[in-house]
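Take a look at this single chain in structure tokens; it is the form predicted alone.
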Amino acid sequence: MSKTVKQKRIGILTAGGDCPGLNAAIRGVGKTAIVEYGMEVLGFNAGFLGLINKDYIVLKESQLSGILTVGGTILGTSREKPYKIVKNDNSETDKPEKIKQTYKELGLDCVVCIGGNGTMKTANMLAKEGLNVIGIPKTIDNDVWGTDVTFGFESAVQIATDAIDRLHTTANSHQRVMIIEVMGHHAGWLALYAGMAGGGDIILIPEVPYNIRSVCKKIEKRYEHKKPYSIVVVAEGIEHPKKGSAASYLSEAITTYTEIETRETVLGYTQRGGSPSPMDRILATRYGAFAAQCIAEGCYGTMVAMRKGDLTTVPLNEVGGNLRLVEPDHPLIIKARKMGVSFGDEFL
């Protein structure tokens, strides 16, 4: 007599900020467990907070169709830490504890926590606590560690290098200066990416300390080499002596010090909104099918990641608190240095 295998049961949530191709790889985690595994996949609303208040729906295959194409998330998502302790706060914060209460009345065999570092961190520990956890990375800063690429960062060179490119026109036809900030708090692979593929002039970037007076020295030599414009991509978390943007200081800053018309455009949002790229659209679907595969092989307390164009798994504990960064003599660096592009520290 042949054995009756339990059906498994997964969650899946979307956590942090969000980013093209969310609902692509909600998309390729549902369809392949339950198509592929006869799985019973639940969703879980605005990230961990669906786990703590048991706020779920669940999925079936036809709910995942015809949404391979559209940004945001069917899942909503929020910035919730579940173990984040808030100084002052007397409300109840055991969330943890509700978690795994969940978890456990659920019957749930694995939650996919689909996110960028801090959700990763936030499945390590769940992971610690004795939950099947996965994880599938996502962000456009393209900064998880452990992968070589997230979902999310290449639609968001895409969106970038589009205003770049239509920043050209502009600066030729008023001989500016052209500053464009894009996002990356600590890392810096959207502006080195986006300012390539847009033919910045210079890229600054948090990994590469620069000097303002090196920028306005490049920007000072290409007026007297007959170039009459300039293109400044920055990211948003390089270091400056204002509390405003990036963008505004270095506008600032090189208006005063070259006497050179300056203007500034911060992309903002729009960078991390609309339909994703179609290679994140089979990127995401590829994580998605993966962690699905996984789950049914037992392969918990993992992050699936890109490895040299092969799909593997990276163990949690090792992704969480670590972040991939530029390396300041990173190979497109190089190139772009013997092009004639600066950043911003030449003159040190």
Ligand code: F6P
Contents of the next structure:
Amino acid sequence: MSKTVKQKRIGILTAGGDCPGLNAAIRGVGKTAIVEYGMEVLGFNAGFLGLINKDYIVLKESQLSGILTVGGTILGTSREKPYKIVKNDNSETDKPEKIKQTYKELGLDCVVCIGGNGTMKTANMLAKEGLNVIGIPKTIDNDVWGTDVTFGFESAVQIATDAIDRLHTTANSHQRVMIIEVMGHHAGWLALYAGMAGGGDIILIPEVPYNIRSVCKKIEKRYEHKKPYSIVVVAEGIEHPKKGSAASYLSEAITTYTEIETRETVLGYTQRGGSPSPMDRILATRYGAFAAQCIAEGCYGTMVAMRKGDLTTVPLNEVGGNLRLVEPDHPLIIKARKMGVSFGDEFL
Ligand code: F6P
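Structure of the form predicted together with ligand F6P (previous: the form predicted alone):
Shown next: the complete complex, the earlier chain at its head.
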């Protein structure tokens, strides 16, 4: 007598800030789940809100075609944190309960949560409540603990590098100091990589405390050495004493100390928009397909990750709450210093 195996029913959601490659990851999970493992796939709308409100669509294989190159996420996203207690609002407290209800009522076997640190934290809490959960790390910040790389990062580096390239010519024409502020939250990965790829003269990241005098000295020395312009790449997360952006603080301080004309550019959300780079398409696809394999093998409560070029899994309880920051002695920083790139901490 042949035993009939129940078809697995899985959910996918994208949460937190969007980034290029989300659709590639949804497609990777969905297509592999359907084609290879015969699973049924539901897509939850707007991150954890979709689970709370039982707001979903059934994803057929045909709906997963033609989305590989598309930016954003076909499922939408939100910064909803179901475990966050909002003061004087009792309705907030039953969100995890509602999620459990949705999970049970829809007969789900697993939910794939595609997101950054906050998402992995929530995913871990849901796993602790007994739900089968698998995480996929995405973010332009590249700061998810437990993986060497997140998808979205490479695309953002490409966009920021292109912007820096364009600043070189206008900076040179006017002999100005150009400051470009890139995203990255508390981490300096994006500033470091785009700064190096774009030939930045000064790169300021949260992990390496800078001294404004040292930054200004470096700019003055460049002028003395007949280098008429300077490019300063700054991560949004550096500490500074003013209320506005890091770029506007630096611009004011540099003009005051050096009396050299300075302009600022805050790159903003262009870094998160548009089509993913080819490598991000591949990374997101690999993560997605691997997540489907993990579901088939029952490897729940984990996040898929890349370590030294190999796909692996990391327990969600090790990921949630941890940040992967740039080591101040990162090999790229050491190389950069040897080439004369300043990190704003040298005695000049
Ligand atoms: O985490 C991605 C990111 O773009 C950060 O680099 C940035 O600090 C933050 O999101 C912006 O968030 P929001 O989309 O909520 O403005």
